[in-house]
Each structure stands twice: as C-alpha cells, then as structure tokens.
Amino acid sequence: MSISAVAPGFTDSVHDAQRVFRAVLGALARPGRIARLDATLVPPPPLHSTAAAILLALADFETTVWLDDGLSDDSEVAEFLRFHTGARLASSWREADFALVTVPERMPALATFAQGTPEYPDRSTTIVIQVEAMTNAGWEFFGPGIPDRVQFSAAPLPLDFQRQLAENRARFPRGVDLIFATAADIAALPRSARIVERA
C-alpha cells in the first residue's frame, strides 16, 4: 500500500491527540462516565473514528498495538495505525501495551492480557474495546474517582465479562484498565474500579 492510500489521521497532529489524550484521562478519571469525543478520522472500517483517535492519541514508536482477529487481517487498518502512530504490531495479546478490540464477544480473557508487576503496574495492557452501545445502567462499580455509586455497562460483550471484571480489580494495583469506544462516545473501566458482584 503506497503512503498516499493511507486515509488521514488528526487534522492537526498536535492540539487533536493532546485533546483526544485529555478525553481519555478524564474517562479514566471518572470510572462508567460515559462522554462524547468528537473525532473527525475516518479511518479504514470496521474501526470506529473515536476508537482509532485514541490510539493515535496514546500509542507511538515505542509501544505496541495488538489487533483482534476482526482487524488482524485488515491490512488497511493495520497501515493505518503504524502510519499514523509508529507503533509495532505485536503477533500476541500477552505482551502488548494496547490491545484493539473489535469484536467483543471473542476477546482473549483480561486475565491474559499482560497485567504488570507489584513493582511495575504500569506494564500490562490497556485495551480498547469497540462496542455497538455503552448506558449508565447495569453493572454498578464504586472506587476512586466515582462519588457514591455509578452504574455501566456496554454491548456486546462476552457472557462472562462481570465475573472477569470482579477478577481484574482483585489483582490490582496489577491487572488491565478498559477503554469503550462507540461510535460517538468513550467510557472508561480502570482496574482501581470495583464491581458490586450479585449472582
């Protein structure tokens, strides 16, 4: 693929990733708060504006970018991204410091992904994940940055996701912190946020 078939990224390099870098931080920030991002990228389907905005906003030459089988063969969509960010590519989820996902319901399990060190946390994965809907309703989570009680969930996603939510923050400070992306809007589930389990 030559240099002039990648589609464009940020329009202004700079101001738009330090923007889109903010929006992330204040999701994180604020554990189930679901805000808009107005990303004006169009990328290479099936990734999301707002999806390939983070990346290009957090990931560069020295990290590396895991797609899902939904964007693995995707030679466009993997161009895309090493343009665009430097980023390698990794062949595996393990070790990765982003993971893309664009198919939810056959993600790798969060306790596979790479979670860090007692020593160093910051070494596991941060994963984003391209869903079809979030809502403040559902799930409830309570923890740092959330005053009382907030509800979240998000569609689709594997059957099993609460039981694994409910393990990831029990490894913490270790364990995988979860950006959502729809189409129009981020949200954010750091490891630190703790999930009231029910049956």
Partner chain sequence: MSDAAVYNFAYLDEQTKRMIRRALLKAVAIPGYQVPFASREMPMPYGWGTGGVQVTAAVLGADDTLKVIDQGADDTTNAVSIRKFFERTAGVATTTHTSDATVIQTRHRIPETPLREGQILVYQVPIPEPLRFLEPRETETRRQHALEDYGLMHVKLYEDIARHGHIATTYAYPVKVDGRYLMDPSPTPKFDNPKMDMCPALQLFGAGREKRIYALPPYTRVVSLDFEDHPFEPTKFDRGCALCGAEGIYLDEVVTDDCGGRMFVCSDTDFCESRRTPPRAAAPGLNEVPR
Second form
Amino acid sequence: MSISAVAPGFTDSVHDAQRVFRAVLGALARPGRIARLDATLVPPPPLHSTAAAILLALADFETTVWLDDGLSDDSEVAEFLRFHTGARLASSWREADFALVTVPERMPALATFAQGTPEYPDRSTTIVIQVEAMTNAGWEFFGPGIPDRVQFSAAPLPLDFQRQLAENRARFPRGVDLIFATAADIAALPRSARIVERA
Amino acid sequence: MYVAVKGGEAAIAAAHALLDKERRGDPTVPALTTEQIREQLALAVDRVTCEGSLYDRDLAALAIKQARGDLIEAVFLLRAYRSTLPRFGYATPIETGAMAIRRRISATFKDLPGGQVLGPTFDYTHRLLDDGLNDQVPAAELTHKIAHDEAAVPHVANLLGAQGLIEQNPEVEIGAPVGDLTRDPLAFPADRDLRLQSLARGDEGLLLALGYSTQRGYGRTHPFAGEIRMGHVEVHLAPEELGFEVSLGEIVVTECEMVNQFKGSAESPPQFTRGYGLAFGHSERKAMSMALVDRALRARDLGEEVIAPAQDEEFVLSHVDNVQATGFVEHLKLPHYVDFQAELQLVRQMRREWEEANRKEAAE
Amino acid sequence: MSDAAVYNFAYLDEQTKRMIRRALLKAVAIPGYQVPFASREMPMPYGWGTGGVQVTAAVLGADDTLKVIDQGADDTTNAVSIRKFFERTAGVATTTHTSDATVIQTRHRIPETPLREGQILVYQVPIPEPLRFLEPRETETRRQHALEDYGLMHVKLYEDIARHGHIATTYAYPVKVDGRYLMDPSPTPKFDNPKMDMCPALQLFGAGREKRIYALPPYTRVVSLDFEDHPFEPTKFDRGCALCGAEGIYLDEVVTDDCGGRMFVCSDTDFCESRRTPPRAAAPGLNEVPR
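So that was the form predicted on its own. Now I'd like the form predicted together with the partner chain, please.
To see the whole picture, the full complex is given below, headed by that same chain.
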C-alpha cells in the first residue's frame, strides 16, 4: 500500500503524545479508574483511536509491537503503526515490548507474555487490550494507587481472566501490565493490583 | 533582623556576566579565534572531541574557548550538544588497516612491513621551554621530505596472528548490532563493545592512572606496545534504503594495540593476548592507557583472578566518565541545609547522651 | 523566546521522552523498583538534578504549572536555574505556591502543605540504591532486591542501635514500599518520610547519573524501616519557626552572628511566606496546616 493512503496520526505530535502519555500514566497510577481519552486521530478499523493513540505515544523504532490475530491479517493496521511509530512488528507475543489485543476472548494467556526477570522485572510486555465495555463493578482490587478498594471489570475477556489476574499478581515483581481501551475511555491494571479472590 | 535569603536569580545573572568578563581577560590583548584554537591547540581539541564523543573539531574549539580552556567543561558542553542531535544510523566499522598513516611505531619489532614512521611527536624532544615561541613566527618551512608510501601497512598483531602466537580477534558477525551505552543504560557484566565505548569516552587522566597501576603490579598484564598508528581513515555509512556504502568523510584517529604475555589457562594455550585502544585525533596517551585498561578488564574472560581496581569492570566503568564524575563531585557545592540540619540534630543528641553517660560513670 | 524555536518543547527530543515515559510506566507498575533508563547528557551537570529534569521534561505539558524547590526553598540558586530552564524551553507557567502547582520538582524536601490528588512530585536523586553504601556492586544489590534479601540493611540499623541506643540515620532513611522493595527516599530528612506514606500525589524519582527511575503511585504504603522495640521516630524540633510561628514543621538553623546567635526558620519558604501574608482568594488550601 502506498504511504499516501496511510491514515493520519497525531495532529500535534509533541503535545498529543504528552497528553496521551499523561492519561496512561494516570491510569496505571490509579488502577481500575476509568478515564476519558479524547484522541483525534482516525486509525484504520478495527483499531480504536484510544488504543492507536497509546501506541503512537509510546512505541518507536526501539520497541517491538505484537498484533493479535484480529490485526495481523490486516496489513492496513500494521502499515499504520509501522508508518507512524517505526516500531518493529514482533512475530510472537512472548518477547514483545507491547502487545495489541483486539480479540480479547482469544488472547494468549498472560503468563505466556514476557514477564521480565527477577533482577529486571521491567523487561516485560505491556498489553493494550481493546474491549467493548468497562465498568466500576465486578472484580475488586486493592494495592498501590487504590485508596481503599476499587471495583473494575471489562468485557469481553477470557473466561478464566480472574484467575489469570491473580496469578499475574502472584508472580510480582515479574508480570505484565494491562491497559484497557474502549472507543472513548482507558483504564489500567498494573501487575501491582491485587484482586480480591471470591468464590 | 534575619530575612530569608532572596535574589538567587539576580545573583546568577551577575555571576554569569562576571564569567563573560573573565573569559575575555585583558581587553587590550586580541581575542582568540576558534580557528586559532583548532589549529594551534589541536591536541586539546582532539581530547575534547574524543571524550565529548563528537567528531567536530570546530565545535570542540568553540567549547574550549567558551570553557576558558577547562577541557572537562568543554567536553561537557560538547556532550550536552551531542545528546540533542538526531541519530540517522550507525557507520560501518572503520578500516584502520587502510589508514593514511601519519605516524606508526612498533616497540616489538625493529623493522616491519610499512616501516616505522615517527611523525609529529613530542618523543625525543628535549623538554626545554622554547623562548622562540613567544615571537610571532611564520609557519616553519618543512625542510624534510615526507615519504608517502602508498603500500598497505599491516597490523603488527596480525603478523603474530599468522603464526598462531596471538589470540584471534573475536569473530564478529557483519551487521551484528553494536552496544551503545548512550542509548541503553549499562548493565553488568558488560560486553567488550560497551567496555571499549565507555573507555573511549572516558577520562584520559583516570585511564592513565589505571593503566599505570597495572604496570606497577595492580593487575599486571606484561604489555608491549605492539603498534601505535595515527592518521586519516574514511567513515562509511550504508543507509538502509540505499543498500550500499557511502563515504561520510575522513577523520583522524589514533589506534594502539597492546600485545600482552599470557601463560595460558585450562582452555587456552600459552599465547599473546590483546588490549585495544582507539581515540579520535592524535591522542596517544589516551589510546595507550585505554589499551592497557581494556586488557586488564578482560581478566574475567581470560580466567584470571580479579584483584586490582583496573580489572574491576564495575569499578572502572562506573567511574571513568569525567562528565558524570565532575557533576557529582561539584554538586557538593549545592546547598545541603536540610540534611546538614538533620545531622546537626543527631550530633547534638549523641553528644548529650555521651556527656550524660560520662557524668554517670564519674559519679559511680 | 528564541531558545524554544531551536530546541524541542521541554528541551528533550521526542524519542528521548518516549524512552523515559516507558520507564516511568514500568516504575509506576512496580512501585519502588529502580528501572534502568538511557539517561541523556543534559545542559546542567550530573548531580545537579539531571534525573529530575529529565523526568519533569518527559511528564510536562503545555497546561502544567511547575514549581521547583531545593532544600524546601523556591529561591535557592539551583531551583531558580531549573525553573528558568523550563520557562525558557517549555514556556510553562511557574509558581512558588505548592497548592497551585501541578508538577513540583524537588531536591531534599517534601513541601509542608499536604499534596493532593493529581499533583506530581518529582525528586532529584543522587544515589538511588539504598544498599549502595553497604554493598558497592550493582550486580550484588540487584540480586538482593530480586531475592528481597534486605538483611544487610537490618544489620546496619541494628548495629546503630547497639552502638548509639537508636538508629543514627537522619536523612535518606530507607523505606519499604508496599511490603516489597527497599527504596531510598532521596536525601530528604527522615522528618519527611511519613508524608510519603499513602500520599494522594504521584511521586516520581529520577537519578540521571545513575540512570535509574522509580516511583510511588498515589496511596501506596511506604514504611520507614524500624524494629519493634525501636520504632521509627521522625525528627522533632522543640520550637517553632521564628518568622511565622509554625510548629511541627522542618526548620533551618540560621547563624545570625559569630557569638553563637542562632535562629530557626521554616525550611519551606512558600509555607512560611503564605502564613505571613494574608490568604489569597484564589488559592485554596494555602493555610492548610500540615499533618
């Protein structure tokens, strides 16, 4: 495909990137808190402007990005991200710096993404998950960034996701950090968030 | 009556104005041009390009002028400028075997292919102050003919290599990524590429002292100056989109290959080993010191016991950068009122406790 | 200002900002863990706040209001210099009022006015490794953090107690973050340690020369190390500020003459000044009393 056909990215690459970063920083600092992210860019479908903005703000030629099955067949999305970020596309999620998931029901298990090492737990995958809905109800979390407790859930997600979240926390300080994005909002669950186990 | 100190802003402005005045010195003396610095203080310029890790002799000359001749300050200026430059790619390795030689000596062979070329050197000069330099003299006419031998000048170490008496240089895959400590923070243990980069940017004074210490028994490596060569080399870049190399121009470098005795280990037969030094410009002391320290730092790889500072990778690499070192030493000039206040409280408390204890003891 | 045209917004190029931002996100997700980052050479010396400046530059947006303090004061020379730097390169609004600031860069103090949600406190850190003076090797301290093996530090503190009857560390007093990582709070006096615990603001730490970033998300448990029979005790002053009369705050000792004359005044100049001037209508929280 030709470069002229690539959808435009940020209108103001400096200040848009800063604003999106601050939104993501705020989301990871306050797990489970749902915040509006107005992103002006229009990425090729099925990519949401929110998820696209997060990758444009954080990925570049020094990072690798893995696209899930919902995207890897879609050369337009790959071309869009490659053109605007210069990021290398990873063939496997196991080593990627960032993973972009658009079909969460079928996403690989959290434990199979890069987890970091005991000495360098930061060498792990940050997973951006596109969901249809998020709500402050359902699962309950506590830990850093949460004054008391917070309820949060998103859909769709794999059936055993609650167990996966508990296991992700159990691997701390290794583990993955999750950023959820609907068409308009973002929220995050860093590995530090502890899920309240219920029957 | 005490009023909290104010006017930091005015004080800073005044101090900087004073600095500008002091930099200029006596206004009746003509101002130095950066061209004069570049041409006549060339070795200072070389050092600044090397430790500033930016080969721009005009900017280095400007930095030296701006820093009033303080070379570490000039290195700092150049580094701060360098960190704002966009990166287009990585040059292909320079070929020092194809160097246009201006100086080339070996301390290990009396004569060798390519010959010994003394070149411009302080060696064998008598260090007597030359009053003649006080006068404005026209450039000296070169009365000696300079021989330009176009024949290739092989590396001394390779002459030994042909006989299997020296370790092979490690095979490096063409196009394999090379570490860059300005883009990825150093992690230990570091590979040799990162060690060499760190040493090349490192402080000449520290490297000299460390290299010297190995000669005095702190991590002895039995070195011989296999070869020192200085001259022009061409720098090439192979841009991804072109698929072939283009020349970016020429730079002057000094290269030193130390040849070190090695008794052998369980894995390796007795043979000579290598220490490598490379510096921008004519920087012989730097290249030689670097080669000594490089060899000392290979102790772990060669199965030698690490006992001396020059062999200690974490120690050397963490302290060799003079911009980092200067900043942190000089930050002691910044106010530490609140920490000092905390310590003052503590000393007073401990003092009180000590006096009470002594009183009690005396009373008993 | 012409400098803004030559350099990017907030000085750093976008590639560098992204690298720092990625490190910051990891730091927030792993509270108290030191994330390595490719610290750049800055136009101010190492040890003078290059880590804090890089973090601030990566975080700062055009609509932020920046406050810079050193030793608690807005007008110490280095604070002035760093504030000027961002005025020139980012053109952001600056303030000396703690409650008006969205981003506060600090060296050695936490403001007396309690921080609120949405604020970011950026610390300049000289030596990020709390174990460094007990073990100089990075390979070794990294292993100790991985294994959560903090025996060295407990032994050190215990030796203090054996020798002095109390823990003889008054600043850079080590803390445990959310029950996992041992963390250096930067050389703030231990007086400020309790302010870090469950603080509503986001706290970011930048060490430029040592190339490390770490963070405390808001509402994170931060516990100063101690022993059951020797609990942590913050420094207490037996007097108030000679200028504004405030008590329970950190004081600077000022030598007034060479005959032993001394006075004690607020280290936090903004706090002291706001107590001595009538409250401004537009600045809520100015007269809040610290905890």
